[in-house]
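We begin with a single chain expressed as structure tokens, specifically the form predicted on its own.
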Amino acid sequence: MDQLLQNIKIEINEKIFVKNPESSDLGKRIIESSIDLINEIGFEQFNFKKLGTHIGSNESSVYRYFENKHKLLLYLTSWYWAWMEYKLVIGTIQMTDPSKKLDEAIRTLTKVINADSNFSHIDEVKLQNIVIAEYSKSYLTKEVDSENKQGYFSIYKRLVERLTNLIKEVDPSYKFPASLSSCILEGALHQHFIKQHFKALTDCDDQLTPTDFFLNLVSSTLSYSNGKD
């Protein structure tokens, strides 16, 4: 799967950026450094002036690629969800058993990334940290409805739909497949966050992971064995 992932091309909504950062070395440096910097100092403290300093350029060079830091965050999170979608598709494409396909999808979408090597300018481990901590800031805005109409969240919505369809394959009679699907994706981010910062609010720890929790939740909800019988 890693070899296949090396050959993929992530497509992001062109309305999110002014100039595609994948089109130049500077653009790739902007993406690489923004991931490093946001992961280090957080999105609130991050700005284009600091990013310019980090890449050894001026602030105006960043604006040639992104209108503002909100659009940059949308780009990074969209890239992450597209990458996760590819991993899900490739990881389940040869599976025929619906329950096993759903289990593998849940594992892919909820586990912590330990290593990465597929994209030289994108550290997926750090990017996952950013998504866990910052993703909600990309849509908890007054402009969310307008941005949704422009397709800014289409990749995330497509991923939810893929997971929804896998749930339907396991239990066509279940009334809330989309709700459960979005709960898994959002809930995994939340569980990873509170595991790091509010340990008393979760049962997840070094032994019990968010993946364990969601495998148990889904198998109990849909009444299947999640491949462990």
Second form
2 protein chains.
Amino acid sequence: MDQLLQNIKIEINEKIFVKNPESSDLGKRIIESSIDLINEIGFEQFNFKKLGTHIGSNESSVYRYFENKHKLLLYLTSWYWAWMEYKLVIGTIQMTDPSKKLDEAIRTLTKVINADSNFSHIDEVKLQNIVIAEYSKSYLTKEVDSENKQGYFSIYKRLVERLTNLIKEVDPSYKFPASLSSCILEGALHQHFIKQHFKALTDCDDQLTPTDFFLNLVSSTLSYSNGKD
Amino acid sequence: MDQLLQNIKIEINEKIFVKNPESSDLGKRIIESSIDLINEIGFEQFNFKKLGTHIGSNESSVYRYFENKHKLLLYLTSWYWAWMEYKLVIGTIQMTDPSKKLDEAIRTLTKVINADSNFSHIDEVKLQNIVIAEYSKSYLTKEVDSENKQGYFSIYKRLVERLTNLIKEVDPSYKFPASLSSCILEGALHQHFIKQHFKALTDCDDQLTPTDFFLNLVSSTLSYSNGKD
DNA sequence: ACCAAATAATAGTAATACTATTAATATTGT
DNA sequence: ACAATATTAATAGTATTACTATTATTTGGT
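Please supply the coordinates for the form predicted in complex with the DNA, as a counterpart to the form predicted on its own shown previously.
First the chain shown before, then all remaining chains and molecules of the complex.
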């Protein structure tokens, strides 16, 4: 897959950035370093001055790429979800059995990224940790409706929709395909977070994973018309 | 229940506040007004200067009650979860059938608060909206582990645990009681949020509610040894 | 070598998140 | 009633943040 990914390009809504960070070396360093820094000190402590220092450049140079740190977070998380969507699509494209497709999709969307999945300048392991710890902050704002209208969350929404459709294919009679889909995506992030910080609130650890939990949940909730279960 | 609630007192971890807001009129006005203000302008835009103006008092007076706005959010959300726990306990105490108890618990924990549930100086409808929109921000921080150690999240954890135990009672063989419990509590907030802001990501609306979704999810996931289903 | 674009450096502003000090007001004990 | 004490309000000030504006310097293309 690494080779494949070398050649694809992840497209992010142009309104999210002032200047496309993919278009220059400095831009790429901004992305690379912001992932490092946010992962290390958290989104609240993170700012463009610290980022400037971190990349041996200047605060004002960062502002030529992103209006503010909120937009940068939207960029990073959009990139993550676009990458997830890509993995989901290529991982299930040749499958015909709906239940196997759904199974594979859930695995892709809920598992921990392993260190060697790296390509280009983006460290996906760190990026996933950022998404786990910070994604909610990108939409839990007073501006959510206007930003949603501008399409800032469209990649994530498309991904939820894809999973919803896979659920519908398996069980067209199920009443809550969209709710289940959003619950899996958001719930997986939450389970990953609490398995790190509130161990008593989950049964998941490195053996029994969030993937196991959601596979079990889905297989017992849906009526599989053909194939497995 | 309103009468009952008049007489109970919700106890919050003393480390969360500098001076107990329940101990004075100004303190109560701080709580009352902060709920109004955060609900209105959101947690990011909210600060103690605006709160001071709102209660016809001074910024520095607010600091005598809470170190910072993060602590105030911890106070408000702790109060909410304590109140939820209370409702859950008194709503299920006289029940004997585990599956009916669980059913009632899920209803209590996932439904929308209605306007007339008000008592004292706290507007529970607004407070629930705050919890839906802001609760995640109280623990998605770099300080989460140390604050957890200090017991700042103990009420919420106890509530998840209570629900976990109800799940275990219904189906002792189920492998993920804690994950399901945390998933319901956190997922309900999420479904309420997306039904307001990302309608395409959920099947829930005012007819088909998050409560319906989670009741269905739980009843199909657990094996009910006795009673319903 | 020269021009344009990109980047870096510097400075400055308004707002935020506080702290410290003092003044005014309420509450309590005798 | 009145002094002592606690509480609250007002004022001022600081460090940091989240930017904007201006100018200087570097870099790459022709």
